[in-house]
Amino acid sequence: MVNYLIRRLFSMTIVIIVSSFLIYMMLNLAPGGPLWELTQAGSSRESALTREDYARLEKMLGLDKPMHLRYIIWLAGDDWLDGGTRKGVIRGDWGESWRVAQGMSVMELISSRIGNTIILSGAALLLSLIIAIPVGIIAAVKQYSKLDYALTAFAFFGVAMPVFWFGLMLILVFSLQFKAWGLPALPPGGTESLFGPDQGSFLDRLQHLIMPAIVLSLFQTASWSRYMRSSMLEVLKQDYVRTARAKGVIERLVITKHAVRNALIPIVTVIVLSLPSLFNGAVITETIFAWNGMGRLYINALTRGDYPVLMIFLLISAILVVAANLLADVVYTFIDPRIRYS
């Protein structure tokens, strides 16, 4: 197992380096480059920005160097060059934000946002698992019943529902309409109240979390329940399940002890590999609910052309995808005793 993990970590490092190279190149090869906004006709800075100012700005940001050298400096720093002061991404120097929080380091900016995204994604993941796994099991055990049809309809609703529209409808009903009707209303957005006696309290943050977590978990809950149902139906047809029933084992133990554990094996891949999508899927949800997390930060950086923030966000996403694949392989050994890595 140790040798396997060492090999996987080595291959993961290679994949992440290649991914970082592609991310850097694609962003910097975009039409116009990082300073595209300043060169457009009608720009508010056009009259004040001369060619000398533009050249000086390029030199200050390191954009006057060849592409491959810029990538090496971004990744490993330039303190090994004469007069260099940057340490590079791999040594914790992620640069400074250009526009979202001008002058603030990217690491500080992300550190202030990533906690909110982890809370939102964790709540959505927990809610999805609590609902999807039991729903899939019940739908398989009660196959072709009215309950199965109702759960199938819910799954189709969750898969087909646009996230942005569903979020807006929740705000309209549970925030605006409930308040108009004199009922307790949920906050329409934000991570906590801006003022009031309960500002920043656990209950206050929980109220702000409810609707974003429901929206973010909807698609995963619907799709995972269908995967669980299909996997359970396959397992219930296996010989060892029929043998357990023939021996007189009560149905509850047949389902929980023999069927569910084996049905979870293929679901692990689906769930673990979906973890990065919860992080990335929060982009839309956080924008709708003004949730002050990584997704909203990414949208702000994208619309303002803040390249240092964009590159780190995409790099973190790539690392999460690679780590999720390794996590899935490790979890397999705990669920399926037949799998051993040597």
Partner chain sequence: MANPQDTALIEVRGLKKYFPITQGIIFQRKVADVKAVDGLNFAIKKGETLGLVGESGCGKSTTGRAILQLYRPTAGEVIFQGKDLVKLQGEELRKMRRNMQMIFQDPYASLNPRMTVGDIIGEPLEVHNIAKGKEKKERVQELLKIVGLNPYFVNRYPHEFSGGQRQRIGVARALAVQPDFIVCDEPISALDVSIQAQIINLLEELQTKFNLTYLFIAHDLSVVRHISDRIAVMYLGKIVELTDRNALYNNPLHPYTKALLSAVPIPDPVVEEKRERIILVGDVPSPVRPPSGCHFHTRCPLVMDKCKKDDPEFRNAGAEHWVACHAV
Second form
Amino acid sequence: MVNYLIRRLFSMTIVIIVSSFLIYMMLNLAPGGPLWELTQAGSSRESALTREDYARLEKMLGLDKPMHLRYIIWLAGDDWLDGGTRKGVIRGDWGESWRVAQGMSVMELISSRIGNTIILSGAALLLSLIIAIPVGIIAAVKQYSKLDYALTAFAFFGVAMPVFWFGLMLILVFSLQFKAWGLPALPPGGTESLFGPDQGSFLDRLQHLIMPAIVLSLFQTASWSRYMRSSMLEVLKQDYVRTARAKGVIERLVITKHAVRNALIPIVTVIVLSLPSLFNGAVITETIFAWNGMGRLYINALTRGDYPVLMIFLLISAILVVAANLLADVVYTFIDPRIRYS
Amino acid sequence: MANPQDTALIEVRGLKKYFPITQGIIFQRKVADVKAVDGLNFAIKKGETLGLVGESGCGKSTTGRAILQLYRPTAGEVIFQGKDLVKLQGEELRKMRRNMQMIFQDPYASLNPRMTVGDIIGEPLEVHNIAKGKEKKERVQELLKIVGLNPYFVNRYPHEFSGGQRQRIGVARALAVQPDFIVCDEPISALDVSIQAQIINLLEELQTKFNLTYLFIAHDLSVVRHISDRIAVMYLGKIVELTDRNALYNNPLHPYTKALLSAVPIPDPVVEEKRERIILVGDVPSPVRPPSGCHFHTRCPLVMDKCKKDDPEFRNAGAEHWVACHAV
Amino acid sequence: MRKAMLVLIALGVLAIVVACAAPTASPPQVVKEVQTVIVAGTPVEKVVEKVITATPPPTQPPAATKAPQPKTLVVCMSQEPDTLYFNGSNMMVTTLTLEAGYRDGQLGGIDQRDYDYQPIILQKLPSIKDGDAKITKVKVKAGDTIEKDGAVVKADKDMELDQISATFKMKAGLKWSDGTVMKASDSVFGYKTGLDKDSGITTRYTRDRTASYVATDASTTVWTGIPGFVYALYNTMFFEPLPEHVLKDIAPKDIKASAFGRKPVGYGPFRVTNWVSGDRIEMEKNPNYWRASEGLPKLDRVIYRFIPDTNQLTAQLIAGQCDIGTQDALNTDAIPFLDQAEKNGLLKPYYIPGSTWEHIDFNTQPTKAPKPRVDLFSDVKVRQAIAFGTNRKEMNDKILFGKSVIMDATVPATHWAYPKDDSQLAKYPYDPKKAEALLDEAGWVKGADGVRAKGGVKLSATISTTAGNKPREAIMQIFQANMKAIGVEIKLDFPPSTVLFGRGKDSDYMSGNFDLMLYAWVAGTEPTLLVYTCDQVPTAALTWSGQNNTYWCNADFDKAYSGFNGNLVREDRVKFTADAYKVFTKELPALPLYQRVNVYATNPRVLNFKPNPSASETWNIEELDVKQ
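Would you mind giving the form predicted together with its partner chain, to go alongside the form predicted alone above?
Following is the full complex, with the preceding chain placed first.
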């Protein structure tokens, strides 16, 4: 196992370095760029950007150097190269934001959003698990019953429902209509109230969390419940489930101890591989509900050409995806005694 | 066997198991039945081994499972220790399982991959409140010894064993609750030939030791002949012949039995030379729409007009040799 | 399994209960109550805001005895400012936020309302008429920096040129938010900081044309332009002050990254207390505000929130979590919804025809351009016919729900440069019959297919605009239908913006590679006239950077423009604009369509909200108030 982990960590490192290089090149070769916005600004003489201005700005952002050198500087800094001040990503210098929050360090920028994203994505993940697994089990145990059809219909609804529309409908009903009817209403968005006696309290935050968490978890819940159902159906057909019944094990234990434990094995992979969303956030849900998370930061950085932020975001995402894969493999050895790595 | 009830451990009357076939995407309706088991009558005496043979898909395994109520029968009675298992529900039925167990065909699939051998064998002890804790562990080790496995294997997982060893685990698990009756559902057909004899011998040994009653399901006639006291031959959900094993092998009455026996190679080159094989024409008909009258008439060399109309009665042709054929 | 089912149902019920019945789920109900309180020994009656939560915990004292909540106003914008260092950002939302949190007046001490400038922290704007600004003839030696033909150059020989200087006097009592007195030297410091090439300022147009900017006493600055720079906006050449006492030791390029970039020490009505990155900027009343003695600002707190989604923002407005939705966050699509919401008393929308105006440019010299095209619009009669045949009212009604105004010239009728007597201007009300008559007259005869032709050339033109702009797509469709009715075939083209408006002679814009082009200009205090002069026709000499893509060149118009441009007294300038517009509307190198509409909405509790077409919606943030 230790040998296996060392081997995997080594190959992971290579994958990450290669992907960081590809990400860097793709971002920098794409049309647009951080100064694109400025070139669009000038329609009048007063605000037009001159060629000298452009060159000066490029130099200031370090864009005047050749691409491969820029990558090396980004990765390893330039203090050893030409006496610059940058230490490079691998030595913890993530750089400063160019556009989203000029002058703010990327580390600070990301840490200002990551908490909210972990709360939202984590809540959605938890909600999905709490609902999807029992729903999948029930649907499989009662296969072809009316309940199964109802749960299947729910799953199709969840998978097919566009997030933005569903979110909008929830806001319309639970925030606006409920308020119009004089019922207690949920806040339409944001992470906390800006004024009022409960501002920032746990309950206040919880209320703000409910709708986005439901919207974000809907698709996941629906698809996971289908995975769980089919995995469960697979297991229920197995001889060892019949063996358990023949032993005289009570039905509830046959389902939970014998069937569910085995049916969960493939589901764990799906769940572990979705863990990077705790960092990445959810662009659409965060946007509809004005949730100040990583997804919004990402899309903002993307549209405004804020490369330092984008690069760190994409790099961490890549690392997390690779790490989640390793984690899934390691978790497997714990839950499935048949699997051993060497 | 004048009055089978006197000594019978288990008696099966009119046992039927139909599986519905449904159609439709949202609203499913039943369009037909697979008549897997279509009216069986037989009894097994205490300490006896009844062999049940037939081609694949004739309903042998379904019969075994229906007797143990792993499939709830569509109709019929299964009288075991004075109780009709078909009428038992829930807890009562679960308690009865202590007395009847099953050994499965596939030693790979029938053991839960996430449980240790100790848990697999020990679980029935726990669910039937036979033993717990240390006592349970000792009992499990003893059982492993009985089936010829190293008692230190308790903490291992099934995938660490060979097929024969796994089947021994399956046997130990079935034995754990000290049942009276065990359904052996083709227990050796998934094993290497070299291992088969070991398991057969183990089963015979245990039968003597614990006074077990077996329903031994197999498609291999020679193994059945070796282990069974009496043999029932099934064709398309019905028993066509049931008698003492010697009577069956020496004097088969039903043309289907004859055809089956003619396919068994005889380990004597001279006799084998003369063996006349009866080749059955056509395939086994679908159990969804079995042939009218005698189910076997489509492939029977002795077919008569009557066979196409009337289902032959399962009758005693003398000396407890039961057969269902118009031609006999 | 029944248990699992029960658990599931219980969870569902729980979710609904939490959603519906959570005690604090509702925004606190505000109940107005007349209460007698003792103020300085005299009983007075006072309306007090009581905040009542759905389930007040019994241990808490009654809500009525609580101190009233601070008066808070929430401004919701679609984007987050990238910095609050004014030199470092060109975002509209930064300008909006700075008007509360840093400065007073949109341009830093000077405001721009109704297409004109107002002094805010200055005693007055200098003017040549009043004598506090003057034009002097100066002798220039070869090698001196001068402006010639719009560019900063070294004089090639000795000559005499005009030079402007202006004196700015600041009001008394101006203070920075940390209590330090604001001095004229702070304005000079602001000017000098911007001279640093690494300061982050992207345009140095006015700094390049400044000969000197000095403080002559604690509250007076004098600006002097370089010789030859005759600038109509000389009266705005007051550079925005920066607090020298705070920034003197910080290199200009480091200001953005310093605390000043996110919590500036300013002179506006509010000061930043907390910036939750990505979510909001919180500000409190600036106790050192120079108008504090007038009881300003009226609010205790202002919060600028960033909500990128229009629907979410509208919901927040209705739910009372946002008070003002800014123009960048709302657009004309939302007009029917906003009107409906207004009917239900949920919010108050405002539609102000703004300074951006759409127009269709004709290629008036299609054969002379670098990329020649078939001649369709060099004949003024054809251009006039197109104008008569274009139903601009229909465009306004269908696209902007009738909220805008049709334009006759290149400035709105409310602009100071628009002639008081506009009877001299040619106008083009929708009149398809007249259009057809003009086309017949010009020799374009309707063919069998309904399309006019002349000498074998079909009157079939392509109209180009950038892709992805819905209102423009709608304009083009209406235009296409209008033209079909008078026998003109119109094809639609949506090239990418880099192709249409790119730099250099390869772009469609510069090379005349179009028949008709639809885009917008922004009307400032100075009217849009320059872009239709002969000098602005793109040529190699101008390195293909001229802005007169119509290739229209008219001596009378140029004469009026140079008269206008060379004169710095407004009363005289209006006469020249009248002349210019007379020519422009008759010759019609471009057909003005309408002003784009700025959409704002407020919660009904907001008071004194007075949006203005050329100012930001919160230009009077210090006077905004909320109903109690």
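By rigid core we mean the largest C-alpha set that fits within 1.5 Å across both forms. Worth saying up front: this structure is predicted, and the values here are computed from it rather than measured. Residue numbers count along the first chain shown, from 1.
Taking the rigid core as fixed, one finds a CA shift for Leu275 of 2 Å or more between the two forms.
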